[in-house]
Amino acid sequence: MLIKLTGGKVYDPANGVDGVVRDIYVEDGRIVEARADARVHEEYNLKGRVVMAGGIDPHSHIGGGKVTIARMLMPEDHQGQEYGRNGQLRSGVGRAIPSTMTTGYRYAEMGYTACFEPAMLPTNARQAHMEMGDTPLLDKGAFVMLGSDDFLLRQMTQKQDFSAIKDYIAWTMHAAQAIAVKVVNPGGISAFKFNQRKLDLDEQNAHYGLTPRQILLTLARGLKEIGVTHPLHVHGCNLGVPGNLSTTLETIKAMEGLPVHMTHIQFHSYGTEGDKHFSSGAAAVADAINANTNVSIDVGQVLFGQTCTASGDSMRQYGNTSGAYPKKSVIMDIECDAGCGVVPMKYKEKNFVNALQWCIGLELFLLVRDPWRLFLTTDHPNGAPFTSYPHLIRLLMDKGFRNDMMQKIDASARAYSTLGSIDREYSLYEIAIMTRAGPAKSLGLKDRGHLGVGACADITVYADMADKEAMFTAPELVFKNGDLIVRNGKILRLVQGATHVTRPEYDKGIEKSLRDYFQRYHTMQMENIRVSDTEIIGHDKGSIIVQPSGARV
């Protein structure tokens, strides 16, 4: 059947299509050429409204044992409110970490057709991979967690050959059935459990005496060299410290110039200037990226109201846990992987460190000029949860509402902000390229993010309004796999994404030592760490694509 899209205003940055009037032709989930003798089944009039491909979040905690946790902690946010239980939708609940049916129901209404769930242990990869099956709507993806477990720093410490953690990083990769691979406070979780309370980037771990700095460079020459296409995404050394700036720019010059993703950069961001130790290193970062053509960002930006934070981070959460708000927490080390906390959080206008929190991650935004190098990310639910992306959007595209905003915020954090004096306003292009062009070139998504010939027909059509927050809270049609899905903000019918996973090759003569290695130290065997290709097609009902990796060097 082919679908014909008449007349909207096309934005579509990885084809270098900036607001051009065209035409779009759908056929079997697929975008393809126009034909002259096509028969046209069905044809939506576009006039007046903007096109762009469907919307992609890098960086979302939606599946695993901390969002789980979180959910647990928090039942004041399922309270009171239900959503779902018309037709074939499933009832759901939760505002800040919604139920996995909910977290599918409500990007989608947003007009985002995929989702990459930033943080997966290996011991864990099974129920964070149920979870996002459980997730409708959305394509998948997940990185596995390296960098403070065992097995890798006993490698290093032992330094065993390079070609041998290149095969553990591979095989780790396939066992998690991960697209990518993350590094949260390079060896500091570990430190933790050997009760060190802090680790700079050339501080020694107690245990291994690895510094932060040799796993970053491990673990970024190593996925290079396998061929991942995303780079090593990093959660850094001292998140949330004053004066953590400094560590920052030393991580982006550590990195020797190989490819770096430095993820929730806001949280990283921190000087210690002014009477009360806390100030913005918003310039200073900015100027970092923007002479570094290997890093990429998310923001990882603060918005005001309650949420939840859920980090692998359990040294930095546990330091969190004063700041509760309610006064609970869950701290905890996960076998010999990592750890995990989860600290609620309520941001408020009026708090000074929040306030300045909230200005330092619009100053990044808008002090870095690359927005190919730059995603719009709350770290949902660290900042914000995900549905206050609309918001976002329109305090980057509009000067006035954000001054407006700023006046409500503490008049001290103001002052000692350079926001007010910001005048960037964001594109329509710009926002194509953060939320879709972006994301998908940086994870290897070839036929995601555009809407070029041969791409999944992943599109969302918005109304062209003033209110940008409400022009893209409520799309008035998402289209999945060429499928309508949503109209005017409201879910048709339910489809399921596919889950993206990247194989690079790797010997499996590694599998002895770590089935010796599982067989001693863990709960669990070598086998059963596995995800297979069944759980995920079968159980969840929904597919794998396999992202294709480059030649092993």
Given for the second form:
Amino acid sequence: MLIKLTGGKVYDPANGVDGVVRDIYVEDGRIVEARADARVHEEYNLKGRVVMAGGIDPHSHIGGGKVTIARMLMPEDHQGQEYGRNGQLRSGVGRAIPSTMTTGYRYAEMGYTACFEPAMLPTNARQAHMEMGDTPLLDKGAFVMLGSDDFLLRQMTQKQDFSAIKDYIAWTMHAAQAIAVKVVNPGGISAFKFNQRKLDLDEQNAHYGLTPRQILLTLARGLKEIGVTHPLHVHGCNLGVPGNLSTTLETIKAMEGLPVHMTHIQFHSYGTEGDKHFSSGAAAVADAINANTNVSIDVGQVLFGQTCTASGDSMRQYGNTSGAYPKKSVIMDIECDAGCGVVPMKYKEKNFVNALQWCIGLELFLLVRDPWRLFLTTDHPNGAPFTSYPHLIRLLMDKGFRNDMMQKIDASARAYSTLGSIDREYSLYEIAIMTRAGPAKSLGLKDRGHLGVGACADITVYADMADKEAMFTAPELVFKNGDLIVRNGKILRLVQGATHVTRPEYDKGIEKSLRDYFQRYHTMQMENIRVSDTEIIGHDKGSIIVQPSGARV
Amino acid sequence: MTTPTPEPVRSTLKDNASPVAQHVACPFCGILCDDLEVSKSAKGLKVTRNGCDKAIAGFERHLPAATPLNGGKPASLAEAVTAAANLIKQARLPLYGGLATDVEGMRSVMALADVSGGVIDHALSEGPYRNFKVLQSTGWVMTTLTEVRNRADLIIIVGTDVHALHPRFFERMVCNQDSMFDSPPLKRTIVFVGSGLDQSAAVGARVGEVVTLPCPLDQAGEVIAALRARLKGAPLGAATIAGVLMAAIDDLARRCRKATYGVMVWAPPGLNFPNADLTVQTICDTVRELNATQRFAGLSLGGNEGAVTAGAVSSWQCGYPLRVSFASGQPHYDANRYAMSRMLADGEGDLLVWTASYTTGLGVPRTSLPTVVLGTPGLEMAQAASVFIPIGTPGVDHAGRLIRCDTVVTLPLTDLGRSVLPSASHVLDAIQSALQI
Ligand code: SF4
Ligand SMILES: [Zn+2]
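Here we have the form predicted on its own; I need the corresponding form predicted in complex with its partner chain.
Once more the chain from above appears, this time first in line as the rest of the complex follows.
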């Protein structure tokens, strides 16, 4: 069946197309060449509409243990936010931490067609995939967490051959069915288990004697050498700590030019100036990002309202429990593998710190020049629920609106921020880079995030409106693999997305030491930690797309 | 250099590729040991390595012959499915209880309850609810089995007979030979708070001192509350608390302060007395406060009969851990109103759909409601079922997945080919399809 999307204004940055009116043809789920003679079965007149590839969220906590802990911890989030079953659509709940099906529905209604869970623990990978399997309409993928797991830390202290470390990284990606690797508070989650309460870049883990700098370099170099496209995804040291700006700048230097993605960098851009000892470090961080092309970032924008933070960073989340609202939290040490911390938060516009966090995030968006290295996130649900993306897009595209919003925040925060003096407004082209083309390129999704011939037909069509929040809230049409799944913000049909993984090469010899390690110390055998294809395809009724990795060096 | 496929090489006995299955996970209690070896012969399954009595009873049980029944009469599976669907169609408020199944089974229960406007609750949710109430009001600091196995130097078991509920807990989590962080492996102190708790497994090279604070189990929380007060330095006038000498409580406080990684362990099903959530609350408050200066964590066991799995799948699919009604078309949560034991006692609902796939003991409760029972053959029933459909046990008769008591680890369950009985998921999905005809 040939589908023709006629006359829309196309924003396809991966192919350099900036608002050009053109027709798009779709056949068997793919974008195909224009064929003058072919019979068109379905035509959509998109005159005056904006056409982009489906949105891709490269960092959103949608599945896995900590998200479900958050769901259990916060019935308050769900009450009054119930959604009824509707035809094929399942009922569900939630605003900040929606139930799984509801998550899929809300993303698709916003024109997103892919979403990546950034913090999957190897020992919890099976559950993360099961929850993503219950998240319909979206393609999914996950970043597996390493860096506080005892196997790696032991390899490093025993000064094992670097190729064994690479084998372990690759093995873990296979076992956990991951597309990338994330490190969270490098070595710090482990250090917390030894009762350390902070770990700076060059501070040693009390048991292993290793520093975050060493762990970062090991993982970043390892990933580069095994050919994984997405660079090491770094949640750095000292999350949320005033003054962590210097740690962030040091971390960028510490990478020695290796490719790195620094995530939710807003939470890592705090200075200690002023009488409240809390200030914006956005300008300095943005300068460093602009100067170091090996670094990409996502922002983790804070937006006002109730949410629930969920992170692998048990050390820092424990530190944040004093600010919990409502006053409750879950902190866990997990399986000599990782940890987690779930802390509800209410960001208030009249609160100095929260208001300044809001400013810092926006300053970063506006001061970092290259949208190819900057992705639009709220670190859902940590800065705000993903459903607030349209509001965030309007803040970036509409200076008048931004200034109006600025008038509502705490006056001293406003006075501390340079935000009011920044004139930049994002263009649709730049938004398309930050929300589709950039993440697709960074994650190595070959046929996603663009509208060229051969691309998967994940396509979103918006009415071209002056109010960008309204425009991005309810796209007119969303296609997933060529199927029309959403019309005017309403879901028409359910489809199951694919799971994207990467499978770098490794030497199977690593399993000898892994088998022994799991048997000796763990409560799960090596054979059982691996998530099989059958589970994702059979039990979860999904499919797997293996994205290529480069040659190992 | 090779690029192996990520398929795990988990042997299944189904295709008789090998007579012995290794790395088998045991679904018969919440700690899901996954180091069993099970062999199959004409005489049935045999646990050849690492099973406890419970595991042996579960894996080696010979299933009595069973066939679907409709109104007590043998029926084909298709007939029984249609009859069950008809009962659900007629029901205004079907109650989905038991829920002793795996992840896939629970997914199917959720889908069916959603379309049919029913209520969901697990047969043993009284236990998890002692925890959920604490989680929802204050949260906690918790740990998992592997952390305990490697780190814990002080293990305080509060008010529950861990050995009876989880026969290999001590063997695997306490008495293991190696420890990741100390060489030689440190000796642990084991403290039992409560009288009459089975201490027989707290022996061996890894066990240093065993300390007992004898008290009635339903007063273990008072002892921990006194410990909490003493840790804060609050003076307590009493010479004894729940029969325990204050000196013993002060001694425990000193041990807590000295611990490198202390763990308080409880099994919610074992805290079987009124207001036991207050005991859990006291444990969690004490643990949280200790963390201000040192590391300490809680460890909750239990989770037998798929209870943890049911709570988790329910939470991720509808936001709440069970006790949800879909009658209005939306998930409506009320932990008291939708406690199924209460609903049955008060004569609410008009159909009971009971799923129990592990042990025969998780029988259908006495009720005057018509019942649709998906059960392992031999399941105890207080009355004849309107429709009975025999189902397999996940991890014995078919593959599946189950979530461990610490809510972090999910184990894959092996198809050992004991029978060709269908899975709960298969039957429930068929019922849902029949509903739509
Ligand atoms: S302790 Fe529990 S999980 Fe382990 S073998 Fe016994 S019944 Fe099975
Ligand atoms: Zn995050």
